[in-house]
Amino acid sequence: MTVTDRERDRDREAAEDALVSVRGLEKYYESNQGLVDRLLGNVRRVKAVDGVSFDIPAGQTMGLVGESGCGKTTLGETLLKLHDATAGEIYYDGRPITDLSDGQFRPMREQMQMIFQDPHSNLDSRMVIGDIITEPMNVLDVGDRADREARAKELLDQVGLDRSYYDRYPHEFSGGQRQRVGIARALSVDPDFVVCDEPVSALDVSVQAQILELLDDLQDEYGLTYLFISHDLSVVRYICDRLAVMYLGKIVEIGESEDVFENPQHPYTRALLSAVPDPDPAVDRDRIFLEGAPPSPENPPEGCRFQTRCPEKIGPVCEEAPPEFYDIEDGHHSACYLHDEAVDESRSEADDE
């Protein structure tokens, strides 16, 4: 069944209680065009994020997963207004922030920070660790010089690094240590919400576990709210309370993390989960192989975005219009016609004929 008015009321209540809420968010980019297109006024747009909605309750972690290029990082950066949204609404603690100017949004940057993916490229090699950590405090005019230095050294302790590292350069550290510096930098202005953009994907497996445990401990200590972007479903299951699955700019399934893992409802989610390695070699997992590559976000298919690769495609209905979100159980939704009762009835009638 589709999402009912009662469920929409429940969603509105959830949005009021959430720290971060997104409604119909879009982020389009104009693609590079040739001379003829420019002369004719033809505008081609890359639909990086296309009509996304979700809520992140305070103190929880929302996981965002999907293949490379599906729009995960763009979504995270748009939430922090590193990009201007094309359409839709972003609410922070109940306040609409989508249309705030840079000047109006500047004070809120203390509350919203980001941990970047690559620990080797996101730290300025010309700056010492102390200057890297204190830079956000300098930019946002938080405390005086002595306060900033004290805060930076305190954070070095909290992320598991020695205070003596304050005057060293990034090239002197391992990838895991650099990522700890990146975490300290994000926390330097005492934010409430942190976008973690694949924070462990560039690290060794043993180091990944250490960083995930650190993020978990910091969340408990500071009451942080995370958007955790990843392509590694094993990592997401460990750290996330809720999970959103993204495909070609759209959310196709969302729900409590364990609900999605134990009862995946969208064919794309099932394909992703089938690829997760099992530590028990005796387990015979039925791998779902998807044919072809994702379509271009500049020219996505009509109807369901996944229909060109879907192993469970129903028929023409999948090509005609995008599916609505269907309610699987409390808070668990899937955007797939497999859950449409009317479509199921028409298929049964066709089979009978």
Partner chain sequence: MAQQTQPVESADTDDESALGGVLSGRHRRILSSLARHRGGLVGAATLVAVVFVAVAAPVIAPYDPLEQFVGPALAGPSTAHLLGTDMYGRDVLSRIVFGARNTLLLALIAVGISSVLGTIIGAAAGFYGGWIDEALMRGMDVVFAFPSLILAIVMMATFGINMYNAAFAVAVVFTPQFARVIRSNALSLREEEFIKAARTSGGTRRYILFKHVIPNGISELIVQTTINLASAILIMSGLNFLGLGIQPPKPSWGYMLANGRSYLLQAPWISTFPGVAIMIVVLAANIFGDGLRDALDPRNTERVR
Contents of the next structure:
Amino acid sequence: MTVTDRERDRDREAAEDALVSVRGLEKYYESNQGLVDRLLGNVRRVKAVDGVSFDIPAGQTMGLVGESGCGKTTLGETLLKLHDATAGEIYYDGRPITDLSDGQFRPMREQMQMIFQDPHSNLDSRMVIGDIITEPMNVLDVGDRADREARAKELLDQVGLDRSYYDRYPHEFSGGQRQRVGIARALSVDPDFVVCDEPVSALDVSVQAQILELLDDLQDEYGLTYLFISHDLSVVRYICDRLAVMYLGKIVEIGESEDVFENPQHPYTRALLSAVPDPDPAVDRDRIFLEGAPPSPENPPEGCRFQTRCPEKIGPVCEEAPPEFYDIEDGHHSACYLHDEAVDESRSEADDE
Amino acid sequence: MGLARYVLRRLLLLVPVVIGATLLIFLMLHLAPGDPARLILGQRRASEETIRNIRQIFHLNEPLWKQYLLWLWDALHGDLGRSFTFRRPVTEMIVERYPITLQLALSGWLISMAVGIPAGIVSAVKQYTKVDYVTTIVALSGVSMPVFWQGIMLILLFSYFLGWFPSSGFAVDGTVFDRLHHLTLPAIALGTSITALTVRLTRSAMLDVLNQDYIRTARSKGVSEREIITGHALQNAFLPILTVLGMQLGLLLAGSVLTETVFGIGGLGRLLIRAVHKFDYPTVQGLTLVIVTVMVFMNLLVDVLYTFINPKIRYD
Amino acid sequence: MAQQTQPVESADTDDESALGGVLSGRHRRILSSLARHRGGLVGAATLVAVVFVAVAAPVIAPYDPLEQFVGPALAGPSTAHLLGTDMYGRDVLSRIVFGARNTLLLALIAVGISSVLGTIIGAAAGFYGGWIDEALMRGMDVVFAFPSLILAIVMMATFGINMYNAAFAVAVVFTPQFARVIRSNALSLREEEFIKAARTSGGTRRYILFKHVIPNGISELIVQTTINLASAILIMSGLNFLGLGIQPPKPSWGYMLANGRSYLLQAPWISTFPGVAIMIVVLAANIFGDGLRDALDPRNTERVR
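Having looked at the form predicted alone, could you now put up the form predicted together with the partner chain?
Once more the chain from above appears, this time first in line as the rest of the complex follows.
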């Protein structure tokens, strides 16, 4: 069953209720943008994000998982308008923001912030911790000098760092500590929505847990809404309410986190989940191995993007058109022809012959 | 991207550079303080009528953009105007003198290759040994020596004290031996000034190749060191050495100006200096145009040659 | 994704040297690595000495560099005139000492101007990208199409022959080199997360350019400046040699050298010693630049460009 009109209405309502809502978002990159290359038609297009829709209700955490290069970071950065969307619409608190100019969007940056991935590049090594944390307040002109300093020191406390670090340089700190500074910076302007782009993937496992816990605590305290980007499913399960699985610029499965984990529908999701080590050794799962590397987003396969590596590929139908979302259960959708009754019937007929 | 397409792309990329450079050369006359017509006449005194004639001949009554196009059009047809200082057409002087500069630059380049490539190879193969350090220091000293000073020192030693080579001039009409005899000292001076670059690039290119996995594999298989160096490394190191050619061309042309001045050789460089001192604009413009054209197209040639040999970099 | 091994949460925050508050870790590493680079140290020391000579020229020089017949004309080195005298009986050593002053000052002015121009152009091109990048870098390509000395010579014909125009010409010649280095640096910085963080904080392009991009290109800029200083001195001396730079009677190494040619047989010292001076300074700047480059990136020692 595909999306009906009634559901489209419901969809619109959901978009209005959600804090962040994305409809048909596309972000294409072009290489070789020089004049000469344009003349010669040497421009290559990379479809980093290719028609993505989802809602994040206020106060919730939405997980976004996928292999590196699937476009999840680009998606997160496009939400914060670090890139201009090629097509589609982003709503923040019901307000469309896609076409806002930098200047128009600027005041909204107080509400939307980002936590980055690499503790070695997320802080400018030439600035002291205090200047780093107060930077958003300085740029957005929040409070006066004394306020900013007080706020920064308070945040240092909250993220578990000593107030005396205010005047120190980033190189004096460990990866986990730098990540905490990055979190303090994002929170300094008191945002409602935070994009966490693989915030723990560069850290030791022991440190990962501490940072995740911190993010969780801060969410409770400030009522934050997160988009949590990760390639690591075990990390995502811990922190997310909803989960979207992304492959080559498209979302292939989306639903409540527990539903997706307990009842994965898309073959890609199943393959990803099978690779996560289960804490319970008694559970014996068959590991699904995917063949080859993901195809280049410059030249994605026809039809379903996953068909070139899919262990459950049905046949020509997968190569014709990209599958739509099929409802699995309430709020749980998967984009795969396996769920199409018509395809299923024709297949069983073929089997009977 | 195919080779033809790559060459086309490179040619198109050159268009703005060529327009910019020619415009700059054209504007020289108009940026200089004073009436262009009088500037063209140089230090000669002239009647009102002569000035009017000059305006006519050099299209100075036309709007600036039209002057530029006419100047370019004439240049494309080999007409670079007339020097009133030397009382001759500029093209004629250039045609007459360019073989001298060409011979000088070419022999300088050959000397630099003959000395620099073996030195670079030895330096790379014996990395971190005394040979390597000495080569590096000598090369660095070479690049730090002003070419004109080196020329003077060569004259002092080989002409005045030893009397082996002539101290100045260029036997344009002499025998081959005569010409080589005159060319030796200038070519050595000019060659030394760019040898350091050759040594450095050869050394680093060789080191890059010698550290590649396939060379290590060959070594572990017991292929002899001589065979590795001549058989594998040298071939692959050749590519980066080619790139230096483009850089060296500019240095060679600039070096020729100084070398010709030191040795009193009547090439393009000496002509340029004399023209600059006399503010002879048509000559300076014509010479610069020729030099820049040679530079631009030699660089293009090197690039195309490079990609022809190594198709990988077309996709950069 | 490779897991990077991180120190445990308690990093070495106690181990802070006196410099720690002032210099970032990178700077400290560069300094200590430079201190170990023997060549770089010798180069630096020589440069410091030359600058000292240039600054203290009036005190150091035994005679007035312009005064004629302070000794016999064309006299060889002696205790009274350590490096001999020239055709007008002027003291060669004094002229070399004052020549250091003129040559260094002009080369520094030239490199200073080109580093500022090149930094702004390169940073803007790399950071803004798009047509700004295209326009600026094609402009730089135009300048780069001329052999550097020849461009400087030609500019003298346009603007007139004097030492300030010479400095300006040399500045124009070196601007593209700075612009290219800074541009590639800005390009790589554009992807750094702290730049993205500044953007999510609402930082304008100009803010990010001056607050993050340019400060983070400073070390590359310093290396480029040192190496270009060496070339600038060479080109400047070339202009002086050709009579297109510092005008006599003001002493300059290049012109002294040119002038001595007529007396090469009788008085070779007139041409020889200014050349030695040029070579020492240029060599020192080259070695120092090499040392700095090595110190900046230990893996980069073998690469030329």
